[in-house]
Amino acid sequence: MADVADLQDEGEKVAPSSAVMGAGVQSVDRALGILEVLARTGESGVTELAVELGVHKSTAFRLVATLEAHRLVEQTSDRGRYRLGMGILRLAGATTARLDLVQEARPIARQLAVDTGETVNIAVLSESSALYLDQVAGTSALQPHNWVGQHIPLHATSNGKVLLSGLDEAALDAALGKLATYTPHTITGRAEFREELARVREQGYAVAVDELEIGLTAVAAPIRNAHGDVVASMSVSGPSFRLPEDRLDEVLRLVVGAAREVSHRLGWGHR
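Show me this one chain by itself, in the form predicted on its own.
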């Protein structure tokens, strides 16, 4: 019978044993424990960390070395002692920026939902998808789908188009991937999609009618930071029968104005 190494050499996928998975989870738990100890104590040596975690010193050292490689901990001037590293600030900064965005956008999103009667969403770019951070249901939406925390395709949504419109060519190529088909109206050709993004940049908004699913229409506008970068997108979405073409101009005016107001709150432009 072939052993695990033989199967892996032949390209077969071998499911990890429960023991291996358990050990992996335990290592993650212990690594998080080290971060919590350093957050509480300010700095600690490997021996102290081992005692706190109830593990052998060599185990604590391996965990600290891994965290140090990711800049989550760093050595102090007193060699052999560790404190939280700059990588923690990077992660915390990303979280804080998103919380600030939601906080600044929420009252404006609520008013936009009242003005349009439709669902308002705030989304940010998350690698090759759009991540929905916040949602406010309009009066016309009886039981809207909750998109918060979900990742959605970039090329088939108004939010995704807006987020992609702010990227340079290299970042765009990295984020796009395959343009999957969701409905007959989904844009799947790269050349055609780049033309669509050019229109979004020129217009300052994006529209998606029946592109992600039949019967769903959405319009979105960019939210910019103090440097003018597109950091998020604000959209209004609802059933296509409630957002016909002759109503879109008014909804677009409202969403563009709302997104601009959030951008001002984040420090972009001048009133």
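Residue numbers count along the first chain shown, from 1. Whichever C-alpha set is largest while still superposing within 1.5 Å between the two forms counts as the rigid core. Bear in mind the structure is a predicted one, so any value in this text is a computation, not a measurement. Compared with the form predicted together with the DNA:
- The Cα shift for Arg71 between these two forms, taken after rigid core superposition, is 2 angstroms or larger.
- Core-superposed comparison between these two forms: the Cα of Ala60 travels 2 Å or more.
- Relative to the superposed core, Val51 undergoes a Cα shift of 2 Å or more between these two forms.
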The other form holds:
There are 2 protein chains.
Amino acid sequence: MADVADLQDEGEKVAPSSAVMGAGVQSVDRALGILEVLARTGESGVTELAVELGVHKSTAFRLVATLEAHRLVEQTSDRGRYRLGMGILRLAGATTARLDLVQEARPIARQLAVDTGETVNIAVLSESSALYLDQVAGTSALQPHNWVGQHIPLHATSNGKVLLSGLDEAALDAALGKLATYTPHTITGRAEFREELARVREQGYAVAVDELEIGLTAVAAPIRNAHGDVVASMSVSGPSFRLPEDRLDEVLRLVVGAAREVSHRLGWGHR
Amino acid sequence: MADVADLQDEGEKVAPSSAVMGAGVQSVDRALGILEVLARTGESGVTELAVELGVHKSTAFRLVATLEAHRLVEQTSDRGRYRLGMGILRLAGATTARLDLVQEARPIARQLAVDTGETVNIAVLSESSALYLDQVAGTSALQPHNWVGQHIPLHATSNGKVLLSGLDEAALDAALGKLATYTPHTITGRAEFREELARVREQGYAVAVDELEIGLTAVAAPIRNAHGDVVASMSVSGPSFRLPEDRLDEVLRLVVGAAREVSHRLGWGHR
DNA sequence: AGACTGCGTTCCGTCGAGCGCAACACGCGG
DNA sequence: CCGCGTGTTGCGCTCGACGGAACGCAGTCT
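Let's compare: the form predicted on its own is above, so bring in the form predicted together with the DNA.
Starting with the chain above, the whole complex follows.
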């Protein structure tokens, strides 16, 4: 039952593009597919969505109208295109409020932000990129433009390195695409990157200076669950001029300590 | 703005407690209903969800399984209960990145935070409570515990007053439940509160000193869209001792100016 | 202007997808 | 052990979701 009956050869190339699809309740599947398309494109019309899903225009419309009734999507104007709506944010608020990872990590992250004066982030691995779960602003006015929910490349960030360091060889290969170059300091050699990961594993922390963006420095340490797996990563990041070499040692000590504290609260080292 | 709602007079057997429901594609409607229930309860079992929606267990299971395939829900353990998942957060990231309100407001909010030294929030009206969309921390270490996605009572906050001031009588009645008392300064009289709203409308800003919490002061101004409707509210809040009467004038000037600037960027006053 | 092409939206008849039923596998407590 | 509670799975019947086609409206080309 793998292939969906695509009987219409209207001429349009039937490209399932990307998504799970094909598993579960058909109409719900399609509706969620719409959300994913909108997340990717930012904004789409009914016709566009219909082509993307390989369904009739009217079908796409009915689905999107249902989503709209629940405020998960909204249209830019009457008779306009569609985009993701506020309902998503409401759900997201309820999600983070309940995730015990965020729950446990938040007070510690806040203290870390106060101690270092820089921005603290918590990220998890999600489909070959880093998903930022939470962010606590530093005391300085100069803040990074990241935001919860953003996708960040794994090989050019301290968080990414930490998260990858917890994977075995097979999973690593799957998660690691090609290593894009962002700055002259980005590590792009595969062998070289594996060495870096070994170093991270050994040291228990990761550093990235100017690797994603010139002038941006970040350090990160792993958060482990009761089984000892790396489930998340906690980082401190800020402008490189505020995080010079001689200050990094101090910051590293704080980050590693904070991450270990969260790990303990999640049950690591108990039993 | 045709309402899709009233085509049929509810043949439902059991009261679906709360939610939109009854409009659009049935199975999608139910699936989204599940998300809303999970957002409310935090965690539920299949059977529980089934009775909540008034459907058969197996139906609820199939729906929740589809949601799980898209990572919008996850189960606490194999054969365990269900809760909202990371997929929601991914969608939320894509949402905030594209919502032009947040997009436009963020740099201005940040500047306002720098100028005042206090925390800036942006909130919208969402089902008879305030939904906080964005937050920029002030320069001081002492920060409020709020977070994006939280629901806050409308009648005891400056943001809430501003948002309510944009409604007509009918909508106001619908949005306003009973006026709970939080502190001795909370306005609880209905007539009194309407006078306060009239003042807010006239002045173009709202103030709340010790009304939600003793020691917490906040001021807010409306953000308008191209049609002139109040779509959001921007506030500055901090400890009352840092925001004494004689400083409020200055802060108010800044807030009103910032909110007006955002409104302009959203097309207000243009043509 | 007028024809034309694209959009989002609506109506309707049909047929297969999704529903409820019932049976299943498992965990718990009496 | 049995009963009762989960979450999970096949299976036929039926009703709800689907695609086709037409509509109203906005631009755009001729």
